[in-house]
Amino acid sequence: MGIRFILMVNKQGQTRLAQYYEWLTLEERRALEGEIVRKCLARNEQQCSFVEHRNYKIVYRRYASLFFLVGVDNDENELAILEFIHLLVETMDRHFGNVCELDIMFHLEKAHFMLEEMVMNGCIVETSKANILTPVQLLEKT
């Protein structure tokens, strides 16, 4: 298993989307999110986008007002995860038209649906934007 969790967080540190691929209690999730968000948001743009925390490697990237944080196993390829984050943002951009925090807040189910099309049980299973967005577009027609 590669990806353990995906978080989308705004600049104030508020979690807008959280998807976990391993079981953690609500208290553990809350504590983990708080620690990781504080650690990542405190870093400046000159520092690299990889942080080790507990038994995870955190790969993050900022797009506009949103931080995309992905927790992975220590043996996972950081650059591949950065590419995955970019693909996720491009896919959401294609659907929402320049995705922003409000798009995630008001269309949370669509954001989760896109993630579920891309990642299954912590493994990336789909990288085609067209294949990811087709089911979402079909849902909108009904």
Given for the second form:
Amino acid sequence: MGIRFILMVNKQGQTRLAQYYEWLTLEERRALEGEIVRKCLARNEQQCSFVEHRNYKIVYRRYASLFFLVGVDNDENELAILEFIHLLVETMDRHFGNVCELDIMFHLEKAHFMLEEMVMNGCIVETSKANILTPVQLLEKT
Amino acid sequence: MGSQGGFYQSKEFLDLVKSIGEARSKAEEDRIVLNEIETLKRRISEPDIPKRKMKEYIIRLVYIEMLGHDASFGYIHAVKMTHDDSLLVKRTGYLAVTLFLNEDHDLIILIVNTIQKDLKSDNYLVVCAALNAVCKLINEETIPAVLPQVMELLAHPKEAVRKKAIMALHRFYQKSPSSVSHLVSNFRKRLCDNDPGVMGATLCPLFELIAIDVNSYKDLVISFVSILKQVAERRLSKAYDYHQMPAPFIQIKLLKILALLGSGDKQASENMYTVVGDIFRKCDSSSNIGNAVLYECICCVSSIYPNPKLLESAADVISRFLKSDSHNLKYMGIDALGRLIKISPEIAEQHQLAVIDCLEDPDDTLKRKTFELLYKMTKSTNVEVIVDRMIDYMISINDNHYKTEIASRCVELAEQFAPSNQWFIQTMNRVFEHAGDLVNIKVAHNLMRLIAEGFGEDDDNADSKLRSSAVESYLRILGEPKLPSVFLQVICWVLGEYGTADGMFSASDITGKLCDVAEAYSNDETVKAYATTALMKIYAFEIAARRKVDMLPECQSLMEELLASHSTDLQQRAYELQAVIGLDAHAVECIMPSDASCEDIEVDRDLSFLNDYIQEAIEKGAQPYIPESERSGMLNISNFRNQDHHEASSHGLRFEAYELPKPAVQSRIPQTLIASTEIVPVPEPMYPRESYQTTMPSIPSDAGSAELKLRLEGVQKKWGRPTYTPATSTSNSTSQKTVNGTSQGDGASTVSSMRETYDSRKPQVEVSHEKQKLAASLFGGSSKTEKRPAAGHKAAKASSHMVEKSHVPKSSMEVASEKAAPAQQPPDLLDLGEPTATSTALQLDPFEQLEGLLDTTEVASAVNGAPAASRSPDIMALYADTAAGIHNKNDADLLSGLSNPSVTNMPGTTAMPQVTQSSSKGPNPKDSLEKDALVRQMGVNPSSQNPNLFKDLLG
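What would the structure be for the form predicted together with the partner chain, rather than the form predicted alone?
Below, the chain from earlier opens the complete complex, with every other chain and molecule after it.
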């Protein structure tokens, strides 16, 4: 399975994007987001970007005010996931130009479309920015 | 700029997003969303909504669910949107549906038809949208409806479609392997796809297939190796490069696959050595992604058939990781070390100080990882230090999930490596005291059994000492409030059995304590039952010793309460107690012999002692007994009785023989009553049998019966005396050293003092003295065990000396580097230094320095891991730093305080009551938004309510 969920949460703990690769009910999502956001936001920058939670791990990275949190299985390569987050941000940056929190909020569906190109069934399937962005940009022209 | 373009957005939507973005608390956000729900409920069911408008409504629904509220009223509209002709609208519909519905939702059936149609579309983007939905929404039942089309799409001319079709097939395999079992060969075929994207995606399902069945894929080793080689040699399109690494994510996946295929297979592994060695050499060790690939190489190397050269490269990388300042790299290093020590255990030693630093780091993640490593390297020489540390840590955390895990690890290690029974009991006591409700009940039974059996055959004195110390410790522990139930059961049993055995404590002392327990934990029937039986034993021993029995008043009132208890079990125990007290000393001695929990109960299955009585009865004209097997025509009745048995067993009278005693009943009473089917062997002949068993895995059924009858085979062989017989190669000094904690400590200090003399030239040595001590006790064991056999031969002595010498400079070097690093890590073993470290860290906005430090243009060259980047002195970073200062946590509070006095803007505390209304945020949100957009375009830092929203994520 690999990736279980991808979350974008701001400094105040408000969810900006949530994509789950296994089904959770609304209540479960709410509880999970509350728990892990509290855990990750309490950490300082010298500490590891990884947090164990229940039977999986969270790899997180902060960009300005926004936290990117990725829940992964225990056998996943944490550093690679950390760089996957960066790849995602770089991809969004290439598309939006100086991407900021508000871009994601105004274009939530686009951010999701990019994720749909990059991750399927919890696996990383595409890492070429051109391949990720082509379908998204074609959509825009229709 | 991701401007409007095809993504037309209304003012209403912009307002909504803006207000959510500026909400300063969860409460405010909830109010906005609830308001939005009301609006949408009204609007969305209006007739003739233009589809652009509808798309926007659907995204607003997505917001509602994302922020934790129910939007099910609008699901049907999202489903309808998937039918739309416009690609953008359709894809948004699919997206919403995948976010809202799980695969078993009733509405899915309405989408399957649309998916079928879209899979046949001429527009490949429509097909892709449908395939995305297939991956999320198709369940086992609906697979057949789309499977034929998905199979056709595997040969689609567009690589994007082939890639998604492969993933759809992967999804079917995950959902129901049997439904596509005849199609898995397609994954092999797609591996040879000439598009690297399709090939890369195919690695995911192949990885899962290989993990399940390695042998069927051995033929692909050559292919995977050659693909990896090509990737590493940059034969793939540049588009897959990431930070100048050629397709690192594909490399990682391939290394994972090779690790599986090469595990325990020398031939397959030999094919991999060259390419893995190449990657070790080529990898850019200054970037995060390079290190990620290197880490994967280590995982691969430690999984496949060992190769000395590769192991050396792996060890080099590990030592670089561990010496790094980055916690992330240290974490990876500790993890990698844990993998490599399975193959080359000696590698741990050179990193001992780094490991101890990680263990003492305030960072919980790093600490846990290090405990995992220690767990893997535990042996009888270091078990005491490691388990002590683990328990200390266990006590300090609140997370029950991890507490359970670490408790069970402590128990496992203690059972496996305990140097002495005394230590084992003390350790178990600590585990029980702090995590008793989280450990398996069997652990408690093992502990009771150990105390009862003691050291074994010859040393009665030691046994009784062990028991007295157990009793003493339990009486002390009983003073603590709120002990876990399992632990109390152990305590009650031991107090009943041995409380008065050595004469240190009087019967009234012990009974008083037992009554206190029964009273304090009056809701726990099991504890009460244990306490009652313990009381009975104490009184029985008193009577048997011909002492006068005075029942304490609290004990009497307890008995009165129990005699009328609703629990039949408690009632029975109380009646039995009453009956025992009424008997004379001789009778009591017979039914309740002192210290006999390990004695055998001989069971006369023929009940021959009843012969006289039966004879008498028959003479008086009673019917003789006909065994069940000889009875005819009564089959029905016996059947009936058998059926009845299940209901009867719990409540009513039972007619058939009792079954074997249950493990929970450890008291002697049931044992005397119960008819056991087999005779328990006497302890004396048991020991030869045990040593025999050490050579054989114990049979499960045997272990089960051991559970029932206080035998110790399964356990004793691990940590009792017999363990030492097979391990005769270790000289006596080892066992002496490990027999108890104090002498172990001495051993450690001699080792470290020896180190000290070597290092005395360097003044810093004292600083790390404590650390060295710990290191010696953790790792010294490995060198000791390695050296000890050699020490027996005089010729080898010199060489062992050499070994020691060669270790010492290394460790002193570690010390030096330790000093060179900023002295944030106090060398003290105690945690004294840690709070200061954390508090200084907390005073700063912890993330301030990180903010905006990555410049996209610079990224490729400047990203040498996070810390390196944060040091890069570029102008952007400086700018970002000052900008960061503006919206620093406290400043933000101040700013918001002007317009919004009740706001507290702390991360983590989101649910804050709030009085002011969102309308007070600005006179006209639309205006301010437009202004913001303008300022943004001009490149000026916006001065809005929430400047964070505008902050570039990348630099």
